[in-house]
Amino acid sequence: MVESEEPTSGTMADSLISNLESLSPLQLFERVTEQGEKVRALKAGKAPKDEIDAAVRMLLSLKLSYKTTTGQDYQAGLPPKDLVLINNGATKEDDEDLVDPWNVQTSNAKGVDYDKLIVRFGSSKIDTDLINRIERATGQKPHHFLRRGIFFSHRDMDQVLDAYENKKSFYLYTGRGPSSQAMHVGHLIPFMFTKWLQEVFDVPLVIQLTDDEKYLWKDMTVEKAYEYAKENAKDIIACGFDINKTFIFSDLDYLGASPGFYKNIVKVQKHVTFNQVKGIFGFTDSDCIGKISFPAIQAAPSFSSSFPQIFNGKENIQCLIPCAIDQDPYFRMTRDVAPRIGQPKPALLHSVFFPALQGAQTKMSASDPNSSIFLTDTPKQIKTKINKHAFSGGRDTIEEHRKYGGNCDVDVSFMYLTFFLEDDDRLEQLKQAYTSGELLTGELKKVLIETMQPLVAAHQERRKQVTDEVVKQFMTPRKLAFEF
């Protein structure tokens, strides 16, 4: 019998590489933490010299390979940001925008390439198929959001019209961080789409408070998060949610009063590692295990049995969640745990981001009060702010503009009317005009101050009516109008 030939250390080395090379950035980085603590294992157990010097070899191979995949050294406890947190493989060399949870950053006028962002984060484009299909299900005419690509991608949208075709009901949870006070009118987005989508369907609503995760991130005290989330709950349901179709929860009151919101909780923290939540979100060694452990806060509304009251202890009832697509890192975490704690993964609608009034670049920040048009702004503040910090995709002279036209792609005035404007003809014919140069940017810039002033007034308004009684309503656990 003749014997295998032993594999020499140049065969050995070549097969190392071209495993490696298939590795993902993250789980290059694994590897390496994986085999730095093998190297101290051994050194602490005092191994032979020669098994310890194989396996330093080995850290030292992977090391380089980390290097050379990502650009980066490798450093305990720091997984490769840019890489993971978008899930692709291209660098922040290759790729400008950057979207996690808590930064939105591109260098691009027009802002962030979404077309990019679906295929790096491996969702579906919400097409004319799609949307034709809702329109057919519901028998409305398809919100301007969906029909401007304002909501742009989907998971499993089919397969909740699936069902809903076959009298199978579903519920809709979204939420909202109350990080400040006042918010701003990006922050209605989620929640004009999500009362759209409650009254076409007719099915209950969860709205999520996170005044945890803001005082985990935010140099605020616990009583004051609270007191944001209950503040913020005005304006949610200033937007007009049926009281019987609609439950508002803060997570730091309910979660304690709520065995099966914390029972889900424990569940999907039992399912997902350390390693991969720092992959995920980018945590480090110093942020606090709060941090570390929240978004499984998050993940648990997925699932119908955080809401025995709603939906009768069933746990089976499918949850769709309309969000802006910088949350979708939670929400594929949760559709990674779902099936191994048997429950439906959830499916999701992403919208676009709401730009700044300096430009599209970053998201808004309700710290800035000059980044966007507050809810609370008066009719005065509105049209000032308008004025002065648009950007503007207009020439630099008159005659300029007149010969040459403005451009709506990076025109924020424009970009704002095709949020709020809900007529598609004045739509299209303010962009004609205004890329034809017969509108000027000041004449825009009017339009769109016609356009918000009501819509605020209007806002504050129907909040006045929404008293702390009502507000107490809202957040009560209860069975809503539903039979389950």
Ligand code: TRP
Contents of the next structure:
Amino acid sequence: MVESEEPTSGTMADSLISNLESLSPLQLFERVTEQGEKVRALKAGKAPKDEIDAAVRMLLSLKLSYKTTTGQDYQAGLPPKDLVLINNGATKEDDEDLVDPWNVQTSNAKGVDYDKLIVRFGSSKIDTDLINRIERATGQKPHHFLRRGIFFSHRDMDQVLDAYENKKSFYLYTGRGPSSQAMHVGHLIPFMFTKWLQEVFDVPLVIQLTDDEKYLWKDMTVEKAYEYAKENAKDIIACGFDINKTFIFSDLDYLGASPGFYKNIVKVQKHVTFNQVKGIFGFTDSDCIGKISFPAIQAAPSFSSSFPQIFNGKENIQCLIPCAIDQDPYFRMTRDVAPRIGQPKPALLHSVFFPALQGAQTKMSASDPNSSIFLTDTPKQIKTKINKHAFSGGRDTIEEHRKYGGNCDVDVSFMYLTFFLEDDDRLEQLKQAYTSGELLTGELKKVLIETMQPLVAAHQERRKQVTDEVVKQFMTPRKLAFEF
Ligand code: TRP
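The form predicted in complex with this ligand is what I need now, so please give it after the form predicted alone.
Starting with the chain above, the whole complex follows.
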């Protein structure tokens, strides 16, 4: 393998090095990557030996320059660290979790190791200091998603707070890929949190429905994707967003209607190379060009000029994005581009993943009705699913359970309660009782069933009130109840 060959000294011309010195780390990275591809192609095409040798020598010199310039060894697919554009898939170690917009994989029953992810992604932990600061700035008790580490990581949240304390406003941006009509309770997590943020900070919110993304990635017609976008909008609206402060848009609709939005897309497209998206997202030469350019579309709402009707044409309003951590690659790319197109970098708040009923290491899938609780489930379905499928951290027999106690770290019913049971004291009591063996799995499941049934029923009730007309209002480009 070419990648493992160490550079040897004395093979490169000095002029090559001085030429390379003028390149930025990223340009150098791209040169090494290109050269690596060339060597591979030559070898695969059984080119003459001296041609291959020359190309390998060139590769080694490039790697050496890369090391001299960046202080880091070249690693395929891993751009220089100071660019924050860190690939999280291709270079993963065997025991590392895989996390990108399309995959979440871990072998650990407790789920993904989030502390490690913070280090790998180069984000910051949401610590007690930050939570206290949010409490001081808003005068509100922090949401239990913050108190319980469900939103656990951030980028530049302190800057948002600095500005907010100086009476400078910001706006919220989040989104959803409408892959099917069926949404489950896990999909609500970012929206429940965003609703809270909107209330306590009193700021505008834009919600992107990436029906275009789903059309590109799934086997689905554009019409279907757009239809799902509007159906999903109903579930999102049912979370309680303020119609005067919220703009929801379908990409298929709004992109064509907003020159401001499209201008930002092309600006981002001009500043990201194919090698970069390959590195960040793992795209290959055989992915359709729609996928390759899509990240620019998810980036564009991070810039206020994409919404002139809301921000009165102002370009520099700070954006804050609450999202699940798997969306971070999009926004690492966005943050890298932002200063180069004269825009502020969006700040981020990252959440953990919502576990499947079968356990934190299995993937939840909208096509498996038993993998989660859906927003359309009846009370009876909820009960059966939890009783039958929720992975238990309890012991095999009652005797053993009483003696050794249950394990909350892997028990899915307990995990779900940390998301949905707001009462801190009650949750702590349950944890102690389950861990000590006093509370049995069946009893813990009963608490979860009684928590989820009314929550889902109330959602269904609110969703019924959301007519097509209401959806249309939310999705109409318009000024919101804020002056800019
Ligand atoms: N790509 C996301 C998904 O598939 C949808 C999305 C678009 C999004 N913009 C966003 C999610 C901003 C969070 C924040 O679900």
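All figures in this text were calculated on a predicted structure; none of them were measured in a lab. Numbering follows the first chain given and starts at 1. We call the rigid core the largest set of C-alpha positions that still match within 1.5 Å between the two forms.
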Large Cα shift (2 Å or above) at residue 418 between these two forms, core-fitted: no
